[in-house]
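Just one chain is shown here, as structure tokens, and it is the form predicted alone.
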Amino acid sequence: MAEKIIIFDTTLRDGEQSPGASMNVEEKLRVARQLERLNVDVIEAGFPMASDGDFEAVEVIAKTIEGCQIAALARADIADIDRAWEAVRYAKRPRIHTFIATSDIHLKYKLKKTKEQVLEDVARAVSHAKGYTDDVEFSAEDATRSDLKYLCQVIETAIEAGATTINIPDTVGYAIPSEFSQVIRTIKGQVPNIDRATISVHCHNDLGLAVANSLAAIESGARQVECTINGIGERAGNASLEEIVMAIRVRKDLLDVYTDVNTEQIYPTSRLVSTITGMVVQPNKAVVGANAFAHEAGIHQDGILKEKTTYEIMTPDSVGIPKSSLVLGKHSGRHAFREKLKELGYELTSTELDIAFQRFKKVADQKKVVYDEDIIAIVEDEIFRIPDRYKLIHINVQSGTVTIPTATVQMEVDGRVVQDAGFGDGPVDAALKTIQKITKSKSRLVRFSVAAITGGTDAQGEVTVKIEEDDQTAIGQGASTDIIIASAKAYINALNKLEYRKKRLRGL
């Protein structure tokens, strides 16, 4: 019969001490509460000891979240262990998670104690925890690199002393999956009273192996991870949670095991703790990158369409992402091409799919994605192509704090250049005012809206605007760069669909 995971996520403490990743009091209470919508089973808010502000988190917490057991982190020590009580104290379910280093580097060079002080160390820390609560995990910092019989010494005596959880760190992510796999398994061996707590682990990602120690040590007899959203941590991260919760969900048939976790609530969490972090999820990062269910190769494009099963091994709705998307460049194929027409609301012969697809072939050689709005003008352009009768030659606008805003014009309107000037309450107002002045439209602004295509401070900015005149209406299409520029040519380009439709309207 499958067992359960404990997943026990660390993004507020181990994961917020990633450079960079601070935050406030406010931020991490957000995300505790879409880790309860997750459905992790325990958070660890903070280290109380650390800071005001930890302590002030680790309560917020403690005092909002009902869904999941709130843990606090401190070391081995009586005032550590106090003042993480003082903060934990109002959760449901109240954790104390104490720790102290048990390998002879740390021993010799950070703690500067005997191996026999620290076992008395380890059991006047969890009976003094014990006191306040009876959820009580003990964590032998630096486990890997310890002495394995010294280890299980440690162990028995943080569970003789009442720990109900043992955790094992790999802290400077130093095991290889046989290796901790063996540790594992000789701890359940030679721990006499191992029976009475949950074996633990919490891998560090430093030689990339975090998430397969994790599932190695599952296999050997582990039954809670720790665990961070996108798996930040100290350098280079902790096992990451998605990846984990993944493969245990997609691997049932290897891994006799299951989490409680709403696996549609990953992809929200991830995004979330991104945008608070200001650590950018990389896109080839597995479950939730941006590639993670993105298909451009012909050949994978076209599996996909025919059975999703043979390039997917999860959907991306299981995770909480709406779909897969084809990104569509210089591997796509033409099933692939003809699927994103049928999305933008294209039906065209073979022989017009033919035109259209050579000339994707030509930009996608030229561009590393080719995007939506250049689809649209491909297909615009070489199969319903509208005869120009405004064109726009350049722009020049002047705007500031001082300055009232003024655009500049030139345009070819019936091959004859006119230019004219005009003001408006911006730089893009006065812009599409001139315009407007020059092609003495009688039409009517009802919507403009931006979009930035890519990321960045120079990013390609794409205006879509809707006008109307009379009964009929045209949607334009601009990008650039230049938001101005961007929208002077979505007008432009909607002010000639307006003058096509109205010239067949009138039989032209």
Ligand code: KIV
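Given the structure is predicted, the values throughout are model-derived calculations rather than measurements. Rigid core (definition): largest C-alpha set, two forms, superposition within 1.5 Å. Positions refer to the first chain, counted from 1. What changes on going to the form predicted together with 3-methyl-2-oxobutanoic acid (KIV):
Core-superposed comparison between the two forms: the CA of Arg359 exceeds or equals a 2 Å shift.
Pro405 shows a C-alpha shift of 2 Å or greater between the two forms [criterion: core-superposed Cα displacement of 2 Å].
Here Pro192 does not count as shifted, since its C-alpha moves by less than 2 Å between the two forms after the core is aligned.
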Contents of the next structure:
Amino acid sequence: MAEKIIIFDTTLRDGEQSPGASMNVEEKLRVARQLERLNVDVIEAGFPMASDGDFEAVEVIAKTIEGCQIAALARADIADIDRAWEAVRYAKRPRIHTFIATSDIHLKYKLKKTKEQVLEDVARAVSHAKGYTDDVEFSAEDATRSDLKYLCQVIETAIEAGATTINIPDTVGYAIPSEFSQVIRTIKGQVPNIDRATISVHCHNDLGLAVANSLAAIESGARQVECTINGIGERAGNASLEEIVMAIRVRKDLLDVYTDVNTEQIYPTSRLVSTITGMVVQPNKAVVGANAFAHEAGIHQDGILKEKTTYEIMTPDSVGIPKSSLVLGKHSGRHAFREKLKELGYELTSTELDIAFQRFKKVADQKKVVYDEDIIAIVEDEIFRIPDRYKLIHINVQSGTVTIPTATVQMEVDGRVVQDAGFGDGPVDAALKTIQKITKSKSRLVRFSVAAITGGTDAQGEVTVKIEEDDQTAIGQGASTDIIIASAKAYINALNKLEYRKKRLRGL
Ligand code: KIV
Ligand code: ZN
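The structure above corresponds to the form predicted alone; please provide the structure of the form predicted together with 3-methyl-2-oxobutanoic acid (KIV).
Complete assembly follows, chain above in first position.
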């Protein structure tokens, strides 16, 4: 009979460790709510000892999310475990996830400890965590570069101390599938008390093998997989949740396992994580990329028209990609708009719906057709913005072949109307420099990217900017059919987020 694979999502912890992917507490809660809709089994909500922001996020998620187990990460250290428990204890089903490195390289250079000392740390940490909750996960960091005999000894010690899940991380993405599979088989065969724990794997993607390694481990008996939405994570990222879940579903004939993931929520979740982190999904990304279900070659199109299964191994609906990207227009009413939002994974209050609908009507007046992507941009832009210190009132930009690009901007700053004008190397530069002058921001622009949300010259442009000041970064997004307005909005959104972050750091 098919066995269940526990899906442990670490988007909010390892995923958030991706360069530039940091999220604030409200954003993490939104992702957690969506992960609950996706029906993952475990949400790793953060590493409470790492920062006050992480602590707060774990605590809020533990208090709010009821449909998933909530895990908090801690080093194999008493103070870390106490802090993790303080944050996660409100969860209906809390888990403490404690880890220590086991490879010679890490022992010698990072921990400066002997193998015996690490064994003592494992026993102490796991039994301390067990004093708080029955559900304790232990990870042997850098397991795939550890001496296998020693690794087995560490695992036996962790289980003896009470660990119920044993996680085998390929921390640096070094393993290849046949080798990793053998590691899991050895653990199953050599660790005497292994039947008292679930074997989990956690693969990084440095060689592009994270998903392949995770599937190989499943074939060898692993029953929990740690993964992230869109595969985000440290360096080249983690194993991608959507790829693992869909591989299990599409190839159930070979793998004989299943997950409880609601696959129709995959696409909305991918889109949400991408929007919040500002990490764009590559068009050819498996399962959720813009081209994942696009058939370009004539021979393929012909085959698809005759019979979908000729070139499609799964359907777009099975991963929640809306059936048609052309849906609403200027004659669409509030009801159709609300239904569309539901389909896209948004549950809005009636006030929020009113605000979003008004903006939709404006966009629909400017464009002949409004695509799903446009609607997502509207909702993100209008509804999920943090309290704004800076607001754009209007912007006017002049540019051309014989004019120095000039921007005139009027804004609200702390409720006061301020305006100014400035020059730049182009219209966007002029707009952003003028906004910077008005806000007196000392931040530095470190990333600026523009994407057309939909095709055609009337497409909405989505601008993403990243700014930095005193080691704090913020990502802002803005959408409009006018690229300069989208840029100004994105920049102001980032400035507001940075202000918000600075305020929180000052404890205000
Ligand atoms: O990659 C890793 O080893 C980790 C552990 C903390 C599980 O993220
Ligand atoms: Zn990791």
